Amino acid sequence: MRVFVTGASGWIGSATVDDLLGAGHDVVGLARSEASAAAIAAKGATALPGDLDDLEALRRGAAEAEGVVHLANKHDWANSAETNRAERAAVETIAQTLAGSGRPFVLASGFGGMGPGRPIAESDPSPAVGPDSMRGGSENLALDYVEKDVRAIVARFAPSVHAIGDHGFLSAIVAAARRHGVSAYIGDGSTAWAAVHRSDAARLIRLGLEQAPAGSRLHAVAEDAVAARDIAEAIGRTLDIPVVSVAPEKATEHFGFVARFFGMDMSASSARTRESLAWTPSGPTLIEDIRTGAYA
């Protein structure tokens, strides 16, 4: 299959490039810069230059594709309209292309913002609607174009996709740890987190691509729920520096923009993803990374 990937040189597409060509699909890589044109390239993937404003690049790609698979992602944390915009942007402008074709359409999406009140399952809705909520309602937009013929397939990705050089959330609390040489959890630390290993989460997106019906959630998940306190004890243990709580009201002062996401409780079970594509997760757990020095 030819697949167009956005977010080709990103933390998560540039394991699921090496992924796809591994299992020998060809592989088409949006490519914002020289760098990441460089980087696409010495995979044997092909790089077609161009961002998420670019939408002709995106028009492009996705209609010489057999597949797409959308990574990409601003995350300007400063600018949360303009991220959501973008990202609304791009997701409307590749499934419109692909309209009416079949052709498989994987986007990426999170947990954010749902909390039940339990791990949230693939059958729960994203709450993400119109061009002002999280990821510009990205999700949900996508699964409207199911019955436009396309086959739309949602990848959730748990809040920590680990492994080393891992520069997401976790990476930020251990930047905050090292700063304030304490590594904290906010209040009991009995929010949790899910987890998965970025080798699992790449096979994940393929196996999806390949197999998953139109409107599938999947969720990339390894671990149902890694608890705060378990993360920051972990994180105390690899850099020797004591273990404390941070009250909530001064979580942002201590940690920064990821306050609002270690804060919340985004747990989630991968239990019919696992069943419908006999997915496996094979790849180290979030504490043996840490306590492996992935973070160090």
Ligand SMILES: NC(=O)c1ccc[n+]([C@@H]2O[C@H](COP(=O)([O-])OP(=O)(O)OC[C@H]3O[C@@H](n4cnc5c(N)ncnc54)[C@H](OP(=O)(O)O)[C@@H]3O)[C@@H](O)[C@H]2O)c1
Second form
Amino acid sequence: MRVFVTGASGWIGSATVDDLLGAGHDVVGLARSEASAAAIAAKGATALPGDLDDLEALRRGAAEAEGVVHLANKHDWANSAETNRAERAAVETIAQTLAGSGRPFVLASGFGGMGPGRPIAESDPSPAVGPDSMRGGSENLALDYVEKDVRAIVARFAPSVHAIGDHGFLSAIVAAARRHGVSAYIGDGSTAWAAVHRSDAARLIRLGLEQAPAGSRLHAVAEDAVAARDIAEAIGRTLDIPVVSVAPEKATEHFGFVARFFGMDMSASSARTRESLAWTPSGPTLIEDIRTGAYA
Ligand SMILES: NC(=O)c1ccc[n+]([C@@H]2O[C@H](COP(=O)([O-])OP(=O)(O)OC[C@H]3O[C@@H](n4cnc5c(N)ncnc54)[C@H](OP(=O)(O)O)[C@@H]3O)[C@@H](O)[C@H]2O)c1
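To complete the pair, please output the form predicted together with the ligand; the form predicted on its own was given just before.
Entire complex below, previous chain first.
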């Protein structure tokens, strides 16, 4: 299959490109800079110049592809309104381009803001309904295109997609521990995150693209719930620094932007995903990756 991948040069995207190429697919990756284009080309994929605001490039990439994987995101935490606007516009552009084709469209989503008070299941819909909601409401927007003959598939990633070299939320938590000389959790540390190894997430994206039925919500989750306190303790042991609790009102002072996410319960199950796609995660656990120095 000829697959158009946005975010092909990113953390999850670069592993996804490797997995797709390894399975015999052709990949065209959106590249917003020469460095990203070079990284994509070095893997044996083709770079398509353009950024998320270049809707014509997104249209072209999607129109010429047999399937689309959308992973690019501005991730501007200080301006989430703009990040969400751009995400919504990109998803709408790709979905409109694919309408009537029956082609697969796998898009990234997450668990932020869902918090039903138990592990989130694939059957739990995203509460997002409009442009102001988490990720610009892009998950529900894409699923609306199922009735316009797009094989839309949501890939909800655990808040920690971990491996050596991760620069996501967990690396911000580790950086805060280094800055302050203590490894902290918020309150009693009982909130929990789902986690998945990057290689397992990449394989799931490919399986979803190849096989998942229209309207699927896939959970890239290998571990349902890793408690914040256990994460902080593993970081503390690895860096050989004390482990402490910070009060919720002091969390932003300690952690910066990531406090909002570390304080959220984002536990989730993947029973339906595993069964429907015969996906069995096999990478190291989050605590194993922390303990073996993936964040060193
Ligand atoms: N990693 C996680 O733990 C996690 C958890 C939940 C959800 N997600 C979601 O999964 C998706 C992939 O995440 P990731 O961790 O792989 O992100 P990442 O490492 O930050 O990569 C982001 C990708 O998007 C590209 N990008 C950023 N701004 C762009 C723009 N304006 N125009 C075009 N491309 C742009 C980047 O290009 P450059 O290489 O040129 O910078 C890069 O390829 C995102 O939607 C993210 O929100 C990730």
